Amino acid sequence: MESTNAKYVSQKISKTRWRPVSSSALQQPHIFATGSWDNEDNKISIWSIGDHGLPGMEDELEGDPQLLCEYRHDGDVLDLQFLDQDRIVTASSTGAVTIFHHHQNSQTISVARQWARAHRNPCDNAPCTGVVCNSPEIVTVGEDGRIILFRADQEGAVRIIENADSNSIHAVTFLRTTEILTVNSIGQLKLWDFRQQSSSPSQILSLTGDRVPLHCVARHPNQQHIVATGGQDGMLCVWDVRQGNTPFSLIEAHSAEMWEVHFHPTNPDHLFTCSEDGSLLHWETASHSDMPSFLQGGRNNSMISRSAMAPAGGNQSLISAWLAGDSGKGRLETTHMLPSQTLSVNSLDVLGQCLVCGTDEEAIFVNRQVPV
């Protein structure tokens, strides 16, 4: 694709995330962070696309990612999230959780806080596999089956659910401000409510049949009951946590492990997945509707699912195409977002019309013309 810029960075990229932009501003994102893995010295790095007045970048190709600063990271970066405009939280294979501060004036990075052995087994550290932020709160999960709630401004953990899972927890997301959803290595989704003191989940959903490990989970940005997951078999699963304990729909997406799934944050009829098979896919629900544009909530809206109608008076998207059931599968349009197959695409993020992904090919790909 002509609109995709590739940057070879001499590191396998495990995670990549856009720095958030103000919702009131109409600007496109231009700063993103990456984390590396499986390298002799792993790093977190901050990048810019476009010159944005930075010295010495006038001659660079517009849109080509430029390294602003980097910092050594102990262990593989297994997850990475922006806490706010200046702070980044990482999950490490050493079990550590670290808050890094990006100083934008000097373009340097420092460690603001670290919980060194947040995740651990009796005899050794356990990898911290996932982190999710809702500033100032940070929730982490790990291969030790623990769920830990931190606050960025407090030294110790606020809450630890010691034996939350007897299996490895692979990913976590917020459903609401007090509720999180985790996915594990035997194909289960578990819903947790921090208002309850119980160390048991309030709900368990699971794939029927084979216990296929789930690697990633994403929540619909407007309708919190809708979540998407991906796992070892490359299947894209869409769930309605209000109804039943099995997926609402299953879609054959990739030929190998799916590493990440993301709804577009402001146009969630668009969804993105990436995989070990070297592909990055853009899913959009085809629009063949005669509804007036003010009802469509976006350029590409689709089938009406009455069960997914948002509450009256809410600011949510009125319609969710993802709960249209089998009738909707044929109306999903899929686009390959990379110019060619590559080694594993480990991570992606999308914001506005900008998409970034990181690969085992030691490359970062940026697309600034995502059709949403």
Second form
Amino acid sequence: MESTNAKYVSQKISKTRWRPVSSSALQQPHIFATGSWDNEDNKISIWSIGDHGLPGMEDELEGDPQLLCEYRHDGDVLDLQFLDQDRIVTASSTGAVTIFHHHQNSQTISVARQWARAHRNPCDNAPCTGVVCNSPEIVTVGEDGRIILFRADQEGAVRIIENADSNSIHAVTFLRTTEILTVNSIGQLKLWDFRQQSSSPSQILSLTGDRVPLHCVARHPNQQHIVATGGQDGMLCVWDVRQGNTPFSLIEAHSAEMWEVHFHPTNPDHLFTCSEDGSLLHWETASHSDMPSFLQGGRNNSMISRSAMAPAGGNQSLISAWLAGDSGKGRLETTHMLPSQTLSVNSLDVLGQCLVCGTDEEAIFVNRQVPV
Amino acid sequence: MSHHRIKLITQIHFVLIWSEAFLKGDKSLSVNVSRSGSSLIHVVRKDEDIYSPILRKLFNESHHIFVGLQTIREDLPSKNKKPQFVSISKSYRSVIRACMEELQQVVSILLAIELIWNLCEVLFIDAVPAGSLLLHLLDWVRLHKADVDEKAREVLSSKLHNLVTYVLQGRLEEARQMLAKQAAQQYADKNMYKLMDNLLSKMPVYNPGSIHTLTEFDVKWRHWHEEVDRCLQDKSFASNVHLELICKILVGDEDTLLEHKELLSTWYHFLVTRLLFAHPTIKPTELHYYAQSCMAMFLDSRSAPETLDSILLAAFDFDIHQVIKDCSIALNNWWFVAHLTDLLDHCKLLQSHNLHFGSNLREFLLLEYASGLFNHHSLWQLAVDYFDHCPEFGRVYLELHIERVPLDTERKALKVLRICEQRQMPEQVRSICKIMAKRALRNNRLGSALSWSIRAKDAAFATLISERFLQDYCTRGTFSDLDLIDNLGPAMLLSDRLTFLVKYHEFHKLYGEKCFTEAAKLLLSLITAKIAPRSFWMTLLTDALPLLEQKEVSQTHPHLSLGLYDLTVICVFWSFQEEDIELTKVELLRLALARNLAKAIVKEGTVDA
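Return the structure block for the form predicted together with the partner chain; the form predicted alone was the one displayed.
Next comes the full complex, and the chain you just saw is listed first.
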């Protein structure tokens, strides 16, 4: 792809995330953070793709990510999220949860707060596998089966759900401000409501009879009941959490573990997935008119009429294009976004028209012209 | 030349120039740097990662010197302080020199590798025939000279040097341009300059795409060569030393060429130049003869040829195996020989050179290289692909290495498992899953341990974990990890104990939902199927107790009661042998059973009218 630059960075990248852009400014993102894994000295790094090139650099390097600053990270960076414009939270394989502060004036990073053994086992480390933020709240999950709720300004944990899961929890996302959804290594999605005091999930969903581990989960930006998950067998599932125990769509997306799935934040008819098989796919539901499918009236849209599970009494025009009963190829366009890779694409993030991803081949790819 | 390489060389060049200039107090350069808005430190950090460890040494050692400098006593008279300051200055410089040397070492190794590879490409891979051969060799020499002499060219500003350099490299267009400038200034020798320009413009250059054959080119070239020789004999340039020199070079005079050793700088440059002006139609097979003689002429007869020289000579000799062998010895890592040999093998240039343990040369080198990679904490993933493409021993090597990758997180274990499963390595899969299961068990994560055992299809371990679950139940009275046990599906059949665990929990669920009949049936099947561990029989019977009292069971399913009765009898006999059975329990059971039996007999005896 002509608009995709590859940059080799001498570290295996486990996570890449764009720094959020303020909604008022219509600019494209130009700063992203990465975390590394499997190094003796892991790091988090902050990069820029703006017109920040040093004068005197050749023209062809413009758009090449430039390293702004980096900081040593104890353990693999298993998850990374921006808490706000200046702060980044990471989940470590040592079980630590750390808030880093990026000082933009001096381009340095410092540790703002760390919960060193947030996730732990009696004998060994328990890696913290997922973190999600809704400033100032931070929720983390780990291989010890714990769910922990922190507040950025408080020293201790606000709430710990011990033994939330008998197996390792792989990822977490917010459904609403007080509800989260976790996925685990036996293929279960669990809904947790923080307003309740119990340590049981309010709902458990799974593909019956299937114990395929789930690795990632993402919520539709506009419709809070729609989530997408990706698992070990590379299947992409789209669920409606209000309805029943089975996913709406099951798509054979990849030939190996799917590590991340993202809805595009402003254009959710587009979905992105990346996998151990080395591919990064862009999924686009094709509608019959120019209007986004979920804004169309019920009668004309053939997708809705084919949907087998329309919610009773629900407003049909608000059914998302993702909830079609089958994954007929005619209505779903898939594009490979990277030249063929031999090793895993571990992480991706998409914001505006920009996509960034990191691989086990120690490369970062940036695409600034994603067709959304 | 790749963009990355240019960037690399430029950056190193920049750092080296900066440090030299700084030493000389070259203010203009340091102003440049600061004007760009960044200090040396900032610029230097942009370099490729391999250089930052070396520059870290610079920062650490200079910090040490700096601190030492601050502690020089203020009260000493200046004449005593001066030698100390000089010595500190020398310390700073030696630190800089040490870094330069290390950087240069890395760069010089890369340059040597590139030089050898380039020659191998010309001679072996591209295998250009006579005519084109010389053109490619010229390119090869020019490229290398450009790499090495970028710095030199800026320092050596002598016009004559530049002119001669152009001619030696066969860059006659540039030479003509320089001469034209000189001619404009030296009106007196106008005719001579014109003659020289004429000669230079007429030199035939082989064009591989043209319709003329090599022989025709050879004829044309010989005519030209004779013309140049005539000019020399006629002493046409005798009065202009420079033009005479150029004429001698054009005619290929060896002594003249040797006089300009420092411009040629290497014997292989001398070789190519000599061939350019004496034997431009040289055939590949004739190369080694000229290479030998040129090396002998150029180098000091006393000093032994360096490793690089012997490698190049072996290449000119078309002795591929010797090149590979010498490179393997000379370079301290296998990267270069492994990749080059693989490429040459694909070009079918290596004879199947069987080594004593039966694998061929290409495979041997790739195995060595990949094994080295596997020992790296991060780069082991790359090695997998190399092993995949070693048909004889690759798989065995991979099997041995993959089990030794440290597994700190589940995510890494999953990646390793994916590699094993893709290549059908069930032993390794089992062993890795077992390691993860053991670790989970050690941390009391029974659910996780069970999942890993199921993935490993390890019945023995699954049994062990199920026992733990059951023990937990006995001590606590409740089950843990129900989300897992309820959802095992067909995996529960892996081990008897596991099946029992699942079914037993199901029994409790049924009982809790008041489906007593179903519960009783299940309990009976559990007992009769003999998958319950003996230690659990008492518990099972205790569970049977309330069931026996349930009307539903005793009245509608008398055979259930009979079955339970059977078992109780067995247990009661057994209990007389065991010391620690609670006798009250047994008594209660017997009572309940007797009552139940009575009811059953009564019912059976009653005939519905």
